[in-house]
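Next up is one chain by itself, shown in structure tokens, the form predicted alone.
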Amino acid sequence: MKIKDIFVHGKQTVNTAMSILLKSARIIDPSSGFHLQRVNVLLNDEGIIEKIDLKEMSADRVIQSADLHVSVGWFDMRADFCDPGYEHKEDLVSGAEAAAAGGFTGVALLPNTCPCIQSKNEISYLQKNNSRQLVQIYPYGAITRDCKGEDLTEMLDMHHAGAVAFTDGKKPVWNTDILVKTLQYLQKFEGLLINKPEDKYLTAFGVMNESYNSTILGMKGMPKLAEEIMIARDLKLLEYAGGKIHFTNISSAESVRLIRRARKQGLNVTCDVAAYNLHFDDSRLLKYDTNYKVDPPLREEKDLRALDRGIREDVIDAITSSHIPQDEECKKLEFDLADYGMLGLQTLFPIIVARCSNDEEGLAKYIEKITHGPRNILGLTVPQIQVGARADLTLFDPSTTWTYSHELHKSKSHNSPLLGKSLKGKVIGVIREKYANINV
């Protein structure tokens, strides 16, 4: 198959085979011999990297930008496409378009749909179009039936069908017996347990971070202790049962400390952080904007600094979009009644740029957390930027400013506080083998 489908904002504009030149692009890939070098990259019409060189080249299509960068295609390991069951919020098509526009060539999906992703049939449904689309879908299988934390699913069947890990997604595995049995069971095929660390009894009726700001707003807080006590519990159970565990969406300084210490003790533990927990603190809630109502909640500035250090010191392995679409009926409500969730796929990169302004090494570290990090956690092959490799690339410009307008917005839902805002850091496009989505 040749590169026949070039997309601009999701619409086909070219229908002929062509070669593509990435002109004067800085490579961001620690595993490449060209890391941090500015070179020309030529892709032939088969979607294969043909040349990487400083020399001038020609091609059917030339892609360039003021500060063009190229990395391995980005991977998001926590998103909800709401399909099946809640397609009015998002579906596999709109979710994939948002992912491509945001720079992602792979997305792992949460199982909290209707029905839940809890059998090989649901796994197959999510993957059925992978051979015909740019953005690859990687399903998570539910650990318990309907993610209720009571009865185990047929995880081995889902593993054979293509599930890349097992989790109850937006819900924590609260039952200690279930968690221990899952850790033991998954060892049969080196499966990964992903848990959202939260003690639901400690966060009951809470709507934001428990802090000075929750006090002055008069809203019940969700203490960081609810996350930290669950991490401490799970690490003890991991030490007892063996296996491996991944904590998703950690949000506090103490969580980083607990995981750092567990690593030093030799436990097989990894973790990720949502991009919004790196950028926004709980002062954003002072105007009661429900688009900032997320779970885990926005924390304090000291937690943001600790999470940033955790990334730079490799305690935190991945950054996620935590893309949770919600329709207006779920968000345009009194704050305590509104549902949790924020869109994240199209705005993750500007958040990274905001954390790494004028810091090329910091930018490279953050990019590693959305390329190599997620794939290594899930045991997936990491694409290569080298001659002869099949293209799986994200093109971006950290210095370009753009407006996140409704015309560029791809999700069916609109629950992002950044819609309509001017953002620094633009995704130029994505290319995977014979497919491409170019935004210039």
The other form holds:
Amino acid sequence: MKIKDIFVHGKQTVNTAMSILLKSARIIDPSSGFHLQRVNVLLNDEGIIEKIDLKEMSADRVIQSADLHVSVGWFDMRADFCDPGYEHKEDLVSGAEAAAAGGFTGVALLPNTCPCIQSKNEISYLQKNNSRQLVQIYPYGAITRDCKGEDLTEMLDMHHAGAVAFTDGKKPVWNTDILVKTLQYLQKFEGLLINKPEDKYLTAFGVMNESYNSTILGMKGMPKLAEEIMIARDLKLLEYAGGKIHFTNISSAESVRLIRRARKQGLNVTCDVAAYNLHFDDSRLLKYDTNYKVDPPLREEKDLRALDRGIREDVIDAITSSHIPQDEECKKLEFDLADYGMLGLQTLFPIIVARCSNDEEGLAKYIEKITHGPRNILGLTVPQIQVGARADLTLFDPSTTWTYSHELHKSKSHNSPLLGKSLKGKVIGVIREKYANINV
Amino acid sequence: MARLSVQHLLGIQNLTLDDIELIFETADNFKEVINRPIKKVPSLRDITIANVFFENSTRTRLSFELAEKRLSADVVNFSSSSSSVKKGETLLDTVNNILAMKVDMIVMRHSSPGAPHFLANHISANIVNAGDGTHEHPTQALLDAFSIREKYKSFRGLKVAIIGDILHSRVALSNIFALKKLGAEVMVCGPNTLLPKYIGSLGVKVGLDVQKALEWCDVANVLRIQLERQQIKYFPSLREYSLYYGITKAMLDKLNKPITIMHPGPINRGVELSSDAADSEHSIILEQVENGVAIRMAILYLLALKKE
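Let's compare: the form predicted alone is above, so bring in the form predicted together with its partner chain.
Time for the whole complex; same chain goes first.
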């Protein structure tokens, strides 16, 4: 097989079957002895790390970049591939291609499909391609039937079929009794409950963050209080029921404070933040651009600062793409009629770079939140960068600027405000065992 | 000839003070025109205007139509009580269909905040916002300010209270923007559940007691309770609202000072305003309606100039 046939951009299921040299790459992996060092990494044709050192080496294919970095393969713990049910927005193939292009080797998928992921059949469906593709899909099972928050699903059965955690995805578990029972039920296998904290009464008919900006835009706001009050509530329920809870997509400074305090009390709680909530504030909505209509809504500068601090101080365990594809019919509309969501897989890294310019330590911390952080939360094995280990790597260059063009765009949907923009921070490629995707 | 700084009238937020003053000066001329025996001028003879109303309206639509006809524009009307989206056609498709028939300007009322801004990003015709949900109603604010200007000449030091359902009111927001730009002091007053939480950040006073608001102000702009826009309950009953937030002639008489009562209409008589107060010598409600035509003529005329 010729090399040029193998490294076709986007064809992420291609078997490499050749040796690869990562030339002069800075390792970003706090658990590796080579952390922050610039070395050469040689992978053999079985996808196993053969050598890591400073010596000159040769291989069938050499990958280099001006400021090449390599870390453990990235993991996104919150994405929607819309499959089954909404394949016109995204499907398992296009979603995996977007993930690979964005630097991810593992993605956990939300259960809000049609039907919802609520039985072992749907769990198997999502994992059907795993053995022969680069990007590994990790399914979440719904907590309640159709994610309506009313009747419990067969979670034990889904756990045995491969569900890595349980959540109603984009919807909060609003019923306190259901939350307590789920926390209790999952303890049999130390299962994880993931809740999106939102009091639906306080956010009813809201379309953006409640603030000065919502006032001048004449739009109904969603107060941060709606998120905070549910976190406070759930922490009390966790104290009562035991088990463990993960809050997904926290967005306010007070949420960070509540979780920091709960951690100190010894509660088994983790949390993540969506990349867009770290990067954009609600002034982006001043032109009614529906690409910025997201849930949780974009907040304010002071929240962005608190979330950044939460990451650097390890209160926040993971950063997610919160990749929610929406087709044009759902977005090219009046703001209050448009659906929520923004694409995120291919733009997560440039957002990280924007938060950590010229800050190698900060960059390492942020990268940890898409490598070790999410895998630890879900109890998954974290790949290693060491001789003899099977490759599960992401190659990236924080100094290179690229254009997020329609040609490089992989998702079926186009709901990203960054599409067409010049972005700093480029994913060079991903390698998992014998599979590779190199962005050329 | 002075020109507006904008292509569209999307909201007061987008206007400069010079724009507002230009609109007032132009409206002065048109007010003189509409009080002539022959009320019509040929200014917009080659212009076709579509009044596209996705929400019910009597006064505003009639006022726009009269303004357009007195400027000799060709006028077509489209009304739909519900959003066209519910019928399966998008707003953009509806408007593009109308524009394909060679329409130059769109006057639109819509229930979604920002709907005219959305349209302005996708079409070339001039857009006049005739009310977008709970966001802005710029022509109403301009005619309100124009009416105040007629009576008081200057806005410096003038105190205006906006009383009622501020949360669901596009009139309130546009009035706040216009009056602040013109230099007036503004207070909003109503049940706390009907005041946006961050309204104070717009530089207005916030009051909960109507009698005190009346004592404070020179002009009280009384707003209607927008029951059709309230998706959930904000106060227990209309009876209690009228008892504690309604304005009566007796309250005005007790003030022992001149006060002007305004209302953008339609009045719910006996709810926010009693009949004797609405019809009292304090009221300039019908002057507002008359000025509405002159203001709208001025805006359409000035936007048409931008086309040249």
